[in-house]
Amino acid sequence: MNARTDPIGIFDSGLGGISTLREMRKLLPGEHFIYYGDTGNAPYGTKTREEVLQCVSRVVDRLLKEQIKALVIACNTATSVAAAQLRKDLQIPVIGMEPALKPAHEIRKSGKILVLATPLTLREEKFSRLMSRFGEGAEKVPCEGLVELVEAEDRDGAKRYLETLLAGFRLDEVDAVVLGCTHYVFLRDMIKNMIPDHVAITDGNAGTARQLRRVLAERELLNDAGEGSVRILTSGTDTDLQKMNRLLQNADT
């Protein structure tokens, strides 16, 4: 039986997922997290479902001996490949992902919505059936190898990536860009940069935050007393966990 004072799971293939973390600090400030950047595995967005499925299955059962009382994906590719099957597998609530498209479709008027998104997140199944609901006007935009970037902290190369990729598209016919992926969130402000004002910038982060809060709400399962704390695991290297910490007092908002 899992208890209120329980830590919370949350993962990712490398650090995007700590854009996602901090926003859940915000909102659930009691709370104990804990923390696993998959970095000696990232990309996930390049990788076959399989290998996707293998990597994720490993960070899951590392979660799962810290008595975890409730498991975040905080991967866009981790949660479509692979949220559906761990609901059926455990007996803790699952949040998962997807690209803020509706917020983006409920503020379009009537130009373009660009989802910037892993090649692996648009290609599989959860994607389209949330183009075919909130998709019109909207244009996948697979992002193979800014992922490497964030993880690099390259912004110099993060900046030349966008600027080539976005000089393809007419920026003054887009409403809205969607950053399908919590990596990309760091790259917020640099993208705002390159954008007409009028184009409006999602993400999921806040929404998946909020929907942590309802269901651990409804599984009586909510801490609001007292202190939280975060504790940061990592495949990669102590460097990548040096980079995680730091990246979760400072990352851009």
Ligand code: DGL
Given for the second form:
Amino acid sequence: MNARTDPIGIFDSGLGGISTLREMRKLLPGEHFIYYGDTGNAPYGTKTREEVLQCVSRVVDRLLKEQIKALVIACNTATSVAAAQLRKDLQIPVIGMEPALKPAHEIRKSGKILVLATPLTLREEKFSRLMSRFGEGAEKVPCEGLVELVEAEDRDGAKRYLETLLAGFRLDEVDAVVLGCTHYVFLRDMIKNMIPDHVAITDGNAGTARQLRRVLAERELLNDAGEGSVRILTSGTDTDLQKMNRLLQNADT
Ligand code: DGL
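For comparison with the form predicted on its own, would you give the structure of this protein in the form predicted together with D-glutamic acid (DGL)?
After this comes the whole thing, all chains and molecules, with the earlier chain placed first.
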């Protein structure tokens, strides 16, 4: 049996899920989080589904040693390949993510929706199901290589990448851009400056934080007494660890 004071496990292939964790800290300041950045194995999005399943299984085994009361997959790619199986295998609630196509669909007038995500997310069955429900006017935009630029905090490189990418679209015909990878959320302001004012940008972070709160409340596992905490673990280097800690503190980045 888990207690309210037990920690929540949360992971991503690297630093992307820190953008999700920041939303969760705002909404659930009393919770204790253990974040695992699998930076030693990033990126996930250009691997095969079998390779990602192996990475996820190692990360989840490590987090389960911490007596976690819930698991958050702060990664669209890992969710697409592993969430269904993890929900079957684990006793604790599993909260996953998907590209925020539904909110984009609700905003859409008659223009296009560009869904930026990793090649693996866009290839998976889970995304095809989402497209069949909310995909009118939506176009898949796989962004191979962009996660690496975010991991390296290469903002000039990311800017060049995005300029080239977006040059391929008539942006006046676009209604919304979906940030379908938690790493891309760190590029939100940069993207905002590259697109016309009328184009909305959606991501799944706030919705996932609300979903976590709902699930914890349902199971009477919400911890809203006292001050929460975050501990970060990584398969990467000390530098990766410092980077993730810095991004967690710096809400403006
Ligand atoms: N941050 C991830 C996502 O939301 C995974 C990126 C990757 O490692 O390719 O999809």
